[in-house]
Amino acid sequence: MFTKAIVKTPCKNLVNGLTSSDLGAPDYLLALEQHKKYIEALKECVLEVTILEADENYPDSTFVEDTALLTSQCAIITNPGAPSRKGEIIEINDVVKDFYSNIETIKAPGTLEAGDVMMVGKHFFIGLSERTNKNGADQLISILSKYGFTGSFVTLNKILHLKSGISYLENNNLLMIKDLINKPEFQKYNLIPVDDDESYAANSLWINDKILVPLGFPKTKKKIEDAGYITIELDVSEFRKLDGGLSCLSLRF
């Protein structure tokens, strides 16, 4: 269970952040209102959120979840594989010290974005991306084994991140998109696919037996519901023209 959340307010300068999508770009004012949303979301998950100003220097610092990896043993202080991003990691170093007295640190040549980090009880699969690489992925597997914890490797070919295709809802059941569902490391659970047209919403959020799902996806929306899960649907248009997800704009612990 979480008791904890950080986020970071969108900052105008969003507008101007990184994309491979062709949705256009994304309302500043309406982005605030969602990520309000969100943080209300968090709250009736029974979480403390801890709220950063916003940041005109990094127009993708909104999505915090790339800067840290926070597990129940320590922080792991990321190396963004997008270079408009390595600054990001200054203010969250002092924000997690608040919370953590063990901080460990990605150190150049690897780079790692936590995004491509799916925690799934003790271990951590870690998806090598654009924005993840080997090295990287080395550290911090080895950081993770001294505190007791496994990693492995998922090699990506179509999405940014490895969560923006899938996700861990506790229970033994991961949500999916279906390229990725015939990955022998996932064959021991119970998967749930994600239709091509609904691609997106793999990026749901467990929190504390709750999920957040991004609204307009009711195909995924209903599968979660049948099994078991009570939904929060959340509209966050704005971030999805930026390629980010629920997961991507906060740090749960």
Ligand code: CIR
Contents of the next structure:
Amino acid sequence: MFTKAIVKTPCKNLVNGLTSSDLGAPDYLLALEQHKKYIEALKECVLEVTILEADENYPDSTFVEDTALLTSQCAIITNPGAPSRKGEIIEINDVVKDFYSNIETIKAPGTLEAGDVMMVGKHFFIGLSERTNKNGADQLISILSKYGFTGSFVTLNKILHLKSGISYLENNNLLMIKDLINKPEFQKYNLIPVDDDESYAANSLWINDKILVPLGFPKTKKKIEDAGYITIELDVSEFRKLDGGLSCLSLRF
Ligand code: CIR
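Starting from the form predicted alone shown above, please give the structure in the form predicted together with citrulline.
Full complex below, order starting with the chain above.
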């Protein structure tokens, strides 16, 4: 179970965030409204939420998930692969100190964004992507092993981060895009495939036995409910325009 979350208010400069999509620039005011509802949903999942102020220096800084991996034993501050995002870790490092005594860091030439890291019990799957390199993933595995955890790589193509395409819903259930479904490392799980026309919803988020799902993906929502979960639907259209999903908007621990 998680008890806390950290989020960061979107800044006006969000409109200049990194993107590979052709959905247009996000509407800042609508993004703010959607972010507030996201925070309400975290509270509904009984999380105590720390809300960081907006920072105009970092357009993508609302996607706070990428800056740290918060485990039950330690916090790992990442080294984002996107040059414009590297400075985001300074504030996160300071904030995390309030909650953790064991703080580790990923160092250059290693890069890692925690959107590439999926926790499954004591094991962490790490996507090798344009943002996370082998050196960063190796560093993470060696840090994790000091605290009794294990890690393994997942090679990616097409998606920004591992969790853009796959989400662990606990209870052995993996929600995933079809591109990842044949990977041998996932065959021991109960695989819930997401249809190609709803691939964005593969980034759904387990929090304390509820699942946050993005609004507008009814087939995936039904599959998740058929698997026995209560869902909370949230409109995150403005974050989607920057390749961001539900998990990207918080650190949960
Ligand atoms: C970026 O490209 O870095 C942001 N526009 C989106 C980050 C999404 N984060 C995530 O998937 N964990």
